[in-house]
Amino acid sequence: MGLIYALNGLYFAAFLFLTSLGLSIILGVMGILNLAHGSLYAIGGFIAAYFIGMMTGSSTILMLVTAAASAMVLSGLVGLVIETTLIKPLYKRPLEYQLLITFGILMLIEDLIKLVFGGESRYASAPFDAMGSVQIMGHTYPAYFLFVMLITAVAGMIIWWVMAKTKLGIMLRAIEMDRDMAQAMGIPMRRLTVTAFVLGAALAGLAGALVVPTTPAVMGMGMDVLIMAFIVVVIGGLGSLKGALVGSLLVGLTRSFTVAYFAELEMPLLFLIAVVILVIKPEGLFGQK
């Protein structure tokens, strides 16, 4: 079973690199602490499953394809609505500011998907059931747990390929390295901070598609994914793509683990990790004093 319980740690890590890593870009950039993060994942669960569920019938990957570019999009379009509205006023406040600011945009997101969907529990089981599974060294498996990892995968490299060889990237690594030296350079900062913001709404809204055909959108949804996020860029630093995935590895498999043999040590183990790099590595393990 120990193959299992690795897979299940991979599947619940690829969720939590992409939800983490557009809170650490957000974070990293902007120097903004987004509490609304886990909101805008909800959205890309609510809508994917909004989609999937109109599209009953079609072609499995029609109907993924379909779901997770509509998800993206539509997060992505509320985090600009956000940061052009009531994030831009913070950039220079203090960090409770951010904070209050935040959680009062976490809790009228909340608000408006109750309006939208009515606050029900919406069932997307629909790609998962029909790709079925598979064999994995005599162990049965879902295939759509090894689709949500490839998908991930693919993700992550073209995030680094953007980061890492492009204009853009260098341009977001500069400002989160040091946003004034970057400023003196003429670096276009209001514009780089609101694309690295829908850049991280749209990659949690990839996340909360992904996840709604194993497991209901609900109210609330984004709260937990949230606090892991958090666990995940303390334990891998700032606006670090390697420690997003070093992190998400780290937290995934410890959780996985550690539900299927000591699941109430489960929470109070992945926070005495937090705090222990915390301790030792306040910046994190790939972070940058």
Second form
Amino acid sequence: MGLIYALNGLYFAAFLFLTSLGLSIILGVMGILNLAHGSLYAIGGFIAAYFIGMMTGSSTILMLVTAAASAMVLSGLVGLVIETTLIKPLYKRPLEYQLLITFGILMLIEDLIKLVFGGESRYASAPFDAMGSVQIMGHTYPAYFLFVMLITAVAGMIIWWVMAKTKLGIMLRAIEMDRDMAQAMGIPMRRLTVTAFVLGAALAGLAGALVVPTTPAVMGMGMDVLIMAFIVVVIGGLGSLKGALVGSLLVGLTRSFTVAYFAELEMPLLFLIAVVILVIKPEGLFGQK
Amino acid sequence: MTKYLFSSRALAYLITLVVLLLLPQVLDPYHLNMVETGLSLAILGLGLNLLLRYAGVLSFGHGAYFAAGAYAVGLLYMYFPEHFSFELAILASLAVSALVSAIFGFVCVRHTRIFFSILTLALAMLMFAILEKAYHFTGGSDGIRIPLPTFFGMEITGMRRFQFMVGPYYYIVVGIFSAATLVMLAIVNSPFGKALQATRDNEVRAEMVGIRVKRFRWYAFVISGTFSGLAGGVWSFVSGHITPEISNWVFSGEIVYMVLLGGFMIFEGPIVGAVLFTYLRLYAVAWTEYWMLIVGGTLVVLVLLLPGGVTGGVADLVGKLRPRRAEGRG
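Would you mind giving the form predicted in complex with the partner chain, to go alongside the form predicted on its own above?
And the full complex, kicking off with our chain again.
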């Protein structure tokens, strides 16, 4: 059974990675802890569940592509709107206002989702069922979980390539390292900030879209995932790609094995790890001060 | 000038107290219960604001200390029902929340800015997870029912729980709230309070003149946590039922909102904020199922347009209408 728990852990890690990456980028580049990040994930989940529900009978691939694309576009758009209208005026303001405005946005989005999609849970297990299961060393395992890991690996590699090799990524890293210097060097801060925010929002949307075939979209799903992503970012380090990866793996595997052996301990243990890391190394395992 | 300010403040306090004491004559029990909630939360807001306004650090996990106080009452009832008296319950609230905030605070005061906020949030969630998962000790997510205690050896007989809660208990809440406000006012105006503000304004300089910055911040944390615990203890009787949700970060966020709504730059701001927030939330929930849209919307508007909160806005307005009265910002 150990293998199955390890695979489950990797699956948790995969979707946590997608969610926490956006949170981490936004925190690293803009210095804002976006409490509404989980809500962008929830938007992705609900819109994906809506489309999968609409497309009953069409091919699985088409269903997943539509779900993922619509989720990324909508979450990205919402991200664009809130960044340019609500968050932009707050970069120069003290921390408490930044935290509070994203807290307010979280409440707004939560109820807007209820308003648009109704308060009920939405089930969208069609792609999960259609993919069936595979045999891995004598164990039956859902193929969809492996598919999510694959997608995450591809997305992770694209992001890594963007951050490491492209001009966009280099400029983003420059802002993260030294904001004032980056500005002095003529880096277009405003445009990059928006790009980073929309990118992070779209990734959260993708994560939400990928998760609904396994668990239904429900009200409050964003808040739960926000807390998990938050632990990942704390463990891995603010604004670090490597940190988000290691943090996700650590959280995913810890979660999977504690759920299997001491289910009661799951959340307390994760928070305890986060607190210990914060105390010893507040900037996280791979973060920089 | 300070003398004038002090006397006008004393007068305002006196009037507020008289109004509070007269409220039971005009308000129905339901609204009186809301006022009790508002006053309990006001004590919590005062506690948070000692850190935010005077020490310059934002706790996003103050629900933990509120929960510590409330659960001290709940656990006292669960495990020692024969000793369940009000005075013992409140003492337990104070002691447990002081202990918890001393431990948590010891860790938190080593950091400032975003790290402080993140750490307080994580610790509160640790507490939430423990309260929720340790089902056999804390009742888990079902929470604990808080019945009527005895008061200084007296059994409450001849009236129902609710009658007592909106009757005699109201005056107890007003009494504790008044005492807490005066104590906090004394703290922020004491040499300790001034030293705390010095650490906020310039940490290095404060250290240079001999203030032990982390030590002072830690004291402030413990005082703040103990106020929150007192609030939790008082509130647990008002509510009659406690759940781990009060340690969840969402509630901690609402506490910060409350303080900002009232205005954190003015000493009495959190009190105004707590009462306003209680009513805003009540009416939003009663009026529409989309109450978060209203609460969240007001929060966004507030942050963007009225960062000084209600009291800050009023002070600005008064300042515009007549020449400023110099250093009159308590």
